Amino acid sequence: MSQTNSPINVAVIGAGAFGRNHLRVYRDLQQHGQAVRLAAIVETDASRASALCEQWSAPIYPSIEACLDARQRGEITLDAASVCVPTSAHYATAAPLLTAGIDLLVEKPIAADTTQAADLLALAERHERILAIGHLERFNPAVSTAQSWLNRPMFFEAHRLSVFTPRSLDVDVVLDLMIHDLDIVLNFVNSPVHELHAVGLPILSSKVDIANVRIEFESGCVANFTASRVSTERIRKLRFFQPHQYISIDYARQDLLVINVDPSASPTPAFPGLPPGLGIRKPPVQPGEPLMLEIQSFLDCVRTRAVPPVSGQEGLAALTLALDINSAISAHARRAGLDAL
């Protein structure tokens, strides 16, 4: 892809819940004059593909092979694609696209296992392709703002709770939900994992639906993670402590709260219960849709050939940690006799 203002021709692979959102964003960007054009849709479900025909003018193909054959025949031009299929199909979908020279934004997690993920990284390098991973919360404006406040964080508390839906049941709650927070904390701490403990249980599906994890990093930082997809409420928060400071991120509200230890701080009327010696502020956060920001970033990388903010290597790191957590959960279940229930 050249660095001119010619449109980037994109495909969306998989038009389920995630894929429909990608389609919407690409359409909105195109309608607002951005240099991007929806060139193709790939959807294997015949009834879903039929419904798509009424909404989208782009050609719809039943398989990756059919789409790439059309490209080979010159019927379509294709520079980049969003891979929005179930995790179990990420590798089989992404590998031929990378081999064909197409830049990719792959929904998280990067693949079903680390071998597949490493192969995708190797293919991207061999064919000099962009490989961005859709860890959406990295583009949450509150997270982006919080990065400028980092000063050796030493304790994290992450809660990600959701009501049960039949979506993404091909993976457990660690790969479905917790991996968002794992990716962010790995990025914030920038230290190898020293030790981890984990427990989890299947509740409404055959896979783990609720999990709690404690990780100690080599830096001495400790992080606790709780994720559930069988909750009665929706909570998406990350809190962390660093020297003389506490920071709270509300992902859903795109809100940031900073509390400093400050002996000279005056009482804050907005927080009447706050004891003296603590200064509180809410840094301004420019609101924005994380998926829109993520896709815009991906398109910028396609055009400039820059390394994506969430690279394939970072996607592999988050996947590796998530799978290590799953192994720890399985080991705990065996010790506790839960695997026999």
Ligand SMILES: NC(=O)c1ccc[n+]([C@@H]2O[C@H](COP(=O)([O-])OP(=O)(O)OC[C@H]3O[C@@H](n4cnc5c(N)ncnc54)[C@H](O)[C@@H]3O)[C@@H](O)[C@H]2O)c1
Given for the second form:
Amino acid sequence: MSQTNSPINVAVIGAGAFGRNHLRVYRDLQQHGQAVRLAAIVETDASRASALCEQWSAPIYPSIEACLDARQRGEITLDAASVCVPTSAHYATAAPLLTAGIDLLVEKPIAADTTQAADLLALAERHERILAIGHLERFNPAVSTAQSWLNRPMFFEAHRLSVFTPRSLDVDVVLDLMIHDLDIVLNFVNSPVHELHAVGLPILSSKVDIANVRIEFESGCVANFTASRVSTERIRKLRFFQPHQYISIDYARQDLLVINVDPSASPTPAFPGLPPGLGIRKPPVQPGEPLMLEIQSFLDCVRTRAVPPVSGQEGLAALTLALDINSAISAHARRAGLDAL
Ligand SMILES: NC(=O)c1ccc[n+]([C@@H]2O[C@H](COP(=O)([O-])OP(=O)(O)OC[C@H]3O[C@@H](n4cnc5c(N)ncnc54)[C@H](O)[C@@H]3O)[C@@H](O)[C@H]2O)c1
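Condition change, the form predicted alone to the form predicted together with the named molecule:
Let us now look at the entire complex, which starts with that chain.
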């Protein structure tokens, strides 16, 4: 990328369920005149790759090495990439790309373990590359709006329930789903973890499919997280309390409810069950697709060299907490004799 307004040449690595969303967003941005160009796709699954040929005009490579060789030979130009392979393959794909000087948006979680994640951070620093992590709920407009209401959150309740699909089974539900809420709460609380208790069980896969966690932060804030990928319903909610205030975020509906202690509040017909002395409001939320906002932010960072809103460091922090939770789940299973079942 030589000039400020020249297109950023991007690759999507892994064109599975979620990689196809990245492809769609890059194409939409390109078609709407944004300075971005889909330059390559890397997909190891040959039948999936041949189906992609019909839909995308970009060259498709069977491996990172083949893609980087084509770049070396001058057949393609590549400035940036979305890494959308399964989590277990994040490190093996992201490391050579950073080393080759490519800016990266790596899907969440940053990597499968903290050693790999720390190594990616070091590579990004050494090669002066942008490393953004795809914790896309940070870009959910309801979350951004809630941020302006934040003063002293003391209690969080997060529920993220999904129906079972046979995807992302290379990781457990904590790394697959709960990590979204861990990242948001870490960002909102901004305090180290003091204590955590966790329970989790495998249900339909060989890994933990349902988990409940209670974390107390050094600030005194307490957070409860429940995540399931074997639910009969789909719920994505985060509720929190702070002095004289309760805030509820519905990630899926992108809406926000704020209830304040307000002795002068008059009864609200829309909420007949609400006791007197409480004021309720729904702050306006400008709707937007979180992935679109995340990718636009990534492209801005590539262009301006700014630190991404969800940096590699924050990806590492969310992963570290998720893995601590998994250790606590294993310890609990041993204490309860569940590991023998
Ligand atoms: N941000 C979110 O809300 C969100 C949602 C879903 C998935 N994800 C993340 O996206 C990533 C992919 O998940 P998915 O559900 O799309 O998985 P998937 O299995 O549907 O797709 C992964 C694709 O990567 C390909 N692949 C595997 N190894 C490769 C390699 N070395 N090089 C190139 N291609 C390779 C596979 O053939 C497959 O097509 C995971 O990290 C997951 O956690 C994020």
